[in-house]
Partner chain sequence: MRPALEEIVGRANALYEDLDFGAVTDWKRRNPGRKAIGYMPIYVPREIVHAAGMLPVGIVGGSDRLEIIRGDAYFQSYICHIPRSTIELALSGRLDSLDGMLFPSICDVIRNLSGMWKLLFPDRYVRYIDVPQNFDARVGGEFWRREIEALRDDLVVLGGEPITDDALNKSIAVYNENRRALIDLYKARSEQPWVFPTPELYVVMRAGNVLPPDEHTAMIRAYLDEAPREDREDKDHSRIVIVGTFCEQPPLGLLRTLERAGCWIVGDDLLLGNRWIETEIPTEGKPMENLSQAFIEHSTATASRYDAERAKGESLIQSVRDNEAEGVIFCAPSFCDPALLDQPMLVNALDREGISHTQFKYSEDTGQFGVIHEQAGTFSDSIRLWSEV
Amino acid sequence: MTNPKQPSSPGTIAEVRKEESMNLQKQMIGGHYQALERAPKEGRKVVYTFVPGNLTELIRSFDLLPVLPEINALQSGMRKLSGGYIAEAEKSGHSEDVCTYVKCDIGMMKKGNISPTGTKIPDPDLLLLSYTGCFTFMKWFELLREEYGCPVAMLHVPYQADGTIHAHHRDYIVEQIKTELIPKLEQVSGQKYDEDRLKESLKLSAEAEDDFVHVIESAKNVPSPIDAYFGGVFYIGPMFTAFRGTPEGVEYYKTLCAEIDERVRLGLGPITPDGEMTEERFRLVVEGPPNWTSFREFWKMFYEEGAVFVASSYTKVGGLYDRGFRHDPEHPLETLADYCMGCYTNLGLPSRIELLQDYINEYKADGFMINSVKSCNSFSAGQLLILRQIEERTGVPGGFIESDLVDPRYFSAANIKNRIESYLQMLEQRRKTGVAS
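Taking the form predicted alone, show me the structure of that chain by itself.
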């Protein structure tokens, strides 16, 4: 295939002009890790939790700092640190088949719990599991509880088997928040629950969520000004982790919106590690997380061929905002309950298939790809069924590749590149012969 012309600038993000939102996010992340390192000296307590269904607003309303182990793992993967951490965990007896996020986190802990930015992460004062749809999360926190001997708070979150949040499910979670979680947060923090403070935080969340949706839906433009998968993992960062419900989060998304709107106005494509993508040849929807250990190499396999992802399921693991959810400050505990139930991996396969089908139609995609991740059952279970159903319903051909989250042993660059190129060549041939999608 003929590659679209790329800029002659050197090929790393650090050498490409950084937009203000990128600098803002870097400052926010760095500042958060520094605050965590200072926490023990300043008498601040920390809560370990996960991205799906996380209760950042409630945690921060008690002046507690959130730590997200899977974010530490993926950041370690991007910095080429995860392989050593995984080896350390396996030396301690953890199976090769265990989720590599878990092994990376355990290995990082055994090597001093140094964050991806080089700062020390303090031990948890509370382990908060507010999404139980991933069984691995429960086993992960059992391991951490054994290591740290700290309190654990776990919400039992009903699965959305039919894609619907029922009132009795909401009430069930709210009761757990009131009787189990808030008392533990009060005990750990030494502060009483302040509903007015929580409401203010939720108001900021809703404001940022509006702008976030504006950004991800900008991919409906042709050309798309963003890559909603590889670029999307940066855009979801503040929303899905430690900055939802904060003024910094609101500022970030307002800045990002302005930048994306300008790209739309100028008819520009996404910014890649090699600069601006100048030709959009294929519009794709993708299912599954990306590979983090070879993130830039993986991305390059697509943008060199002029392929841009206009929608992805991975960027919905922290909430389906583009389907209408917003945190509601007028009903603080109820909206937290809905959020716990509303992440992508809490949906049954019929709901996931319907969502992906809608994305293909709404974003006018030429193709659909699955990146099947070896050690993530929350995503990989049922993906072949998803692939067949999407092809039957939309007529859009599917592609299938395999890698892993943060284990470099399971990224076969040559194999993946061959599959991608063959798939895109097939899309190109269909286009030339006039085969309808």
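Same protein, different form: I have the form predicted alone, so give me the form predicted together with the partner chain.
We keep it simple here and write out only the one chain, dropping partners and molecules.
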């Protein structure tokens, strides 16, 4: 689809494009929300779970539908609904200090649990507490358990403090899947666990994962055909949510791959909301989630300066596929265990720093940026040390911004823009003079 439009930024061309993959994803997500709305009528059961360490293949093997509250929250943020939901939660006693994803979700529930696309989200039949990389997940589902009074299946995923998966960590997860998750999934769904079905699904996951990695690694090209952060959050959508292990997911990534390959062939830059970037001036690596309430405004602050993100840690919260992990259908439960443990926020700080350092080198980045969000201590605690370590190890200067996930009160556009501009000017100055300013 092509919509002619005048350029609003100097670094873009006069055309806003919607690729086929964008439409495909929109249909998939819209279809999923509609399926959720129909679920109670059709007798289908619903499982709420989290993105990091999500076990979509296992959930779907029982014909259950997954709901991901983080996705609802970020979608609410993008649609300017989150401020009201957070206020609703704070009014009912939730502290201003804590995660705004949680408060957004609770506020949304109190307002009728209408999805960001306007459909009704059914109450959960099961809360699958994939306790991976984020302490708040546990509190979040404890709060939802209070509200919904439904069963909880807890999956405690050990933290990879030393970056190594130990055998007893894997055994622990597999045992929990066998003794805690599967029995509860069987009970809720009324279906027996079908390992062959799970294996089939995992095969599809691995196929899509190959294509997904091809997409995110395309940013190694100069110019990069994608923005691996602001664009990246769309590319991870199907993979990190309800569509891993499904034929739709496979089709989406095949379509996306073909589009990206074509962009590489033509030497094109990333597509932005204002059109294609024509000049790549800065290649950046970024740590931390984006702000969702001012997502487009935030993105624009970079692309109008010709800055493109070539790699990001946020797009690894649902798995580090680019470091080699693939779901292995031959070892279905063990591979789910390894997947959970390998998600980015489940890694110790030394591993996170090594990954970011590698990204800077592999993707030939000029700069390193941290968007530190108030809501997420899992990401944020230690980021100032990450900044120093990255600067010391790579010689690449770092920039630091503070905002929030979905609380519009914590996005100070003028301050953030000022910081970004100053940072990029400093990069430019270094480039011209060959020395740090």
